[in-house]
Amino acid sequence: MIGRRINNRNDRQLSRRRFLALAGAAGLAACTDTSRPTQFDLGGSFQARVLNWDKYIDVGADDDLFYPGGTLDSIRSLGVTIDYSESYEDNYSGFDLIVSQAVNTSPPEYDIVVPTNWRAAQMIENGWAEPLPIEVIPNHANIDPAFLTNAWDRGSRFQMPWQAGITGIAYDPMLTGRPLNSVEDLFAADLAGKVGFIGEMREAVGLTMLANGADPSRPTLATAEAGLERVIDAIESGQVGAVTFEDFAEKLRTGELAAAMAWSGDTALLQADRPDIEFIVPDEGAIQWFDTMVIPAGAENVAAAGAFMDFVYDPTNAARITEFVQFMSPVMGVQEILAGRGGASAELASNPVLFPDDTARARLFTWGGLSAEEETALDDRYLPFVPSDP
């Protein structure tokens, strides 16, 4: 997501560590399956160059990805070297870098990039993604079936989701003076100037489409434009006090906002300090998004990229990642591992935002997509209202 996880590094780490209460990370890593083969048949070196968002994996107190017991510590036993970058800043400038590489550079600089689902769809549509080396990713079988039905990549043959999240509503009941249940509450006159809208067009428009009775998983240009018009009207009228990214959490913390379109994982971290803050999936539903691993076309180290994907899709390793980021894991088996660990890990396993049941899943909508030209036109209308330095 544009702006997602561009955070104050120290504050973000401390919040995670307070919430996890030292939930036995080293013991979890010790259970990692290291029996995977260390040789592959696809050629290239055994170095995977990974470009991801900031703070999307545990880097330890000293920003060391490979500290003893850390998430990536045991991948060394596979004979794979990881060159990991956290410099994917957003789905615009960050994606432009990928496009430039795909079109003008051979080979590309990275073997794995992690754009949001709609950008991954564009990469696949334009031939900028390699097919996954499924033969060296046996843990591909652990993908939650919910992520296998995307029309733009059925069966997940070109991408493997990294983490998923929900864009719903977070609010401070003391400031709203009442419980919120609906997207329509964000347009209520008594909250004028105290509402935050998310800076990602597809999520802000998608939630508003739900309020309008339209389905963002099957958008038409007309329904999307109607949602966008209502979003822009709310901003220009002063109903919306801020267009935010992850900074919605700080604005709720300080009372600048009473309610906001909000990301589930960032809200969970806020709730570690402010358990009074509520997060809801509105009556109309919420937007589900996911950031996903893609191998750029022409990547040199396809086998090593596959080894990295297989490693993070081992449920034990995926559980470590979930404990740190507190977004929805796309890996089957993570909930059971967390539940079995007890304590703070078991609390995460029972969190309905991280592990929604079938009834809740039915109220989550993933942006369905329009043509590239139509979506660019919508972006061009919304981006002037989006802070350029989130």
Contents of the next structure:
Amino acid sequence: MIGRRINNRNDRQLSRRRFLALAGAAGLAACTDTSRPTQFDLGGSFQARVLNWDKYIDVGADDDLFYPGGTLDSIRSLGVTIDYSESYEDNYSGFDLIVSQAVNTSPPEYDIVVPTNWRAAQMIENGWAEPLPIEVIPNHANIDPAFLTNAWDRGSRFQMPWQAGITGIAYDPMLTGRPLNSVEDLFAADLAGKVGFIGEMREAVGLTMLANGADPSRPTLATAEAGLERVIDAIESGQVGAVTFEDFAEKLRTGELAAAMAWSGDTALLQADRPDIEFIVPDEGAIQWFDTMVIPAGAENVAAAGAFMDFVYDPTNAARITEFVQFMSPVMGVQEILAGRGGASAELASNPVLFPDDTARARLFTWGGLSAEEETALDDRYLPFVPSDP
Amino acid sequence: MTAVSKPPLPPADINPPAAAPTPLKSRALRPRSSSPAKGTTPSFLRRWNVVLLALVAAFAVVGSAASLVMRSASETTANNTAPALIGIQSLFASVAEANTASTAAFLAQRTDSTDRVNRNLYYDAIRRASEQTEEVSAIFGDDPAAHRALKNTGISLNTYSGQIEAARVANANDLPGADEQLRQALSVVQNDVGQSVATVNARGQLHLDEERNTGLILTILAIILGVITVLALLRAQIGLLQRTNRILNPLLVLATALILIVLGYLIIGPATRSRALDDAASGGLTAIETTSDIQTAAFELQSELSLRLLEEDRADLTSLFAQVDADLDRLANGADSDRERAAAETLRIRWVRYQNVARSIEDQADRGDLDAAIEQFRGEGLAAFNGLNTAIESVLSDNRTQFISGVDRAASAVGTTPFLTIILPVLAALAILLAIQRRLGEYR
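Swap state to the form predicted in complex with the partner chain from the form predicted on its own:
Below, the chain from earlier opens the complete complex, with every other chain and molecule after it.
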């Protein structure tokens, strides 16, 4: 199994979300209890069952999801009961449940799931997603337009992005001996064996496609296969020292790798300890991905799911989540709110990785998607090189 | 001895004296009387047999013809005219989007060699427009004028994309005449494509109106025949009542009920169809047209804005702003569900954002700060435009769904009527035949 962030996590390591969760918990320890209810109920008539990735929302002490003043606590004011699960493991095993329930037409277990963009595209294409109840989501108007032009869901009628990130290049200048600017640098002979490739096929192949002069936002089978072949060649030839997920950060920290395809959020965490580590959007561009809220077809609490989406798209609530998880927010107005708060929040607001400017955005490519069969075939070819337990 | 003889018995065939008449307790016990009806009962029955069967047959023929014609028209609306009308709106939107993207990309070339996003948008839109032209052509019925206009659209699109490409190359290589080529391309869209699309749209509307009225006269005729048939059945029933001592003839009652059911279908089906088409037109098509107007105006605004950054003395955008404001009001006022109202509100928010950015770009251009204007146009301006455009698409998509759903409802309202207008009258005719034959049998 491969997954973006969770299933390959080494328990000794702290993921970005876990680190921030603990950091936040320390700050909030004085005002939170240690119990961790899995559900609150104020007797409201609405219930939304949310399945999300681990540590992808603000939490309090002892991972208290419902700490006072937090997002899940504040939503009580709407009279909506939230059943929040953090057990979406990855876009494969985590997704199987959704698919099997959709195919078997059994009522979905969750009213909101948060797969990555390409999985959401498949859900929509297969009719496994409910149209958004926009009548209860006035904050739908706050979706950053950059997330509205995906060919598979123009106007975001079936999904609302939760958080976004960039897969670019992180490197240790001391070990590379020179600044890196290009994806091509990862294939340079002087870095043989010291390079890490990301375990997500679409990101590794996408970045390599950029190096090949192809556009991963509009892939064809030919350009994607060419990218994959080059990735596999690099792995088999020993150019690639490790295929990683978030463990790229630890390998950079220890010097096992000199450069790696890297997630922006995890790199920011690494930079807290190692400010000398650089993160770049290569000259050719970088891959942007996002995890997005989808209401599975047949969900029983569509209106409540809409209410939840609306709540987290209020810029004030979205800013609280961004402060905590520190990924790119797809909600308009968050940057202004963070800037207005001053201090560390204002620093986040000026962080180009969280809030890239127009020039940087123009160099970000979101995987455009092939047919499900073609993508599965590509996955199958890449999976043998992906460690299941790094 | 005197022999006493018995009195002779009355002859066997002599009727006993008539019993004293008993008072009539009901019409059913009234003895047969030939006075109200003319002729014998068998001849009465035979006469009504012919009349009723003829009426039922005529009703069945006209009713089924009416419903078949109406169903066929409804299916044509659902499968051809409605998708064609939607397709033609989408086609124009695609061309307008291609136009906007190409001018934006053209503009970007002045400061940057590539504008991936806009170029991709342009290629997508022009490809979509070509596909939509073919799709509309394939589903549009036998209408030479519409097909001529669609053929012209295809030719104009080729001309347009050629001119855009020429303008792009000239612009990239800093050759003279690039601006003029772009202007010519825009003129192709505004004049040739716009005119062809308007023609096809008008033809589609005409077809929609025709299909809406198809079968109405036949249906009215069938209803009149049905009413006459029911009246005749009642008259036959009354006639039988007057000639027999039975309360009702169950088979004639059955026949009457069957004809009434068909009549009900012939009245309710077309009425439901008409209502569904009204809903589709008012809730769907009108909204589609309004939203398309907004989209067209928005595309025109964006094109004008980009041209304004290329040259001076461009048209004033105020009227376009006002037009979109008015269209948005119309859209909001026409919204008849929470979802539509929410979509209209979202659209308004996106519009205000775009309008603010567009005015800011315009102001900067007016002040002569062209670099800043271009920078804002390519960044914030494009984002705001994309937000507006995709919001428009969402509204359009909902409206299309509503329109198609109304048209489908209209088609299904008369979907089973042809079958019923044939099978039920046949059963009614059999019931009549059986009823009368059984009565006749009693006289044999």
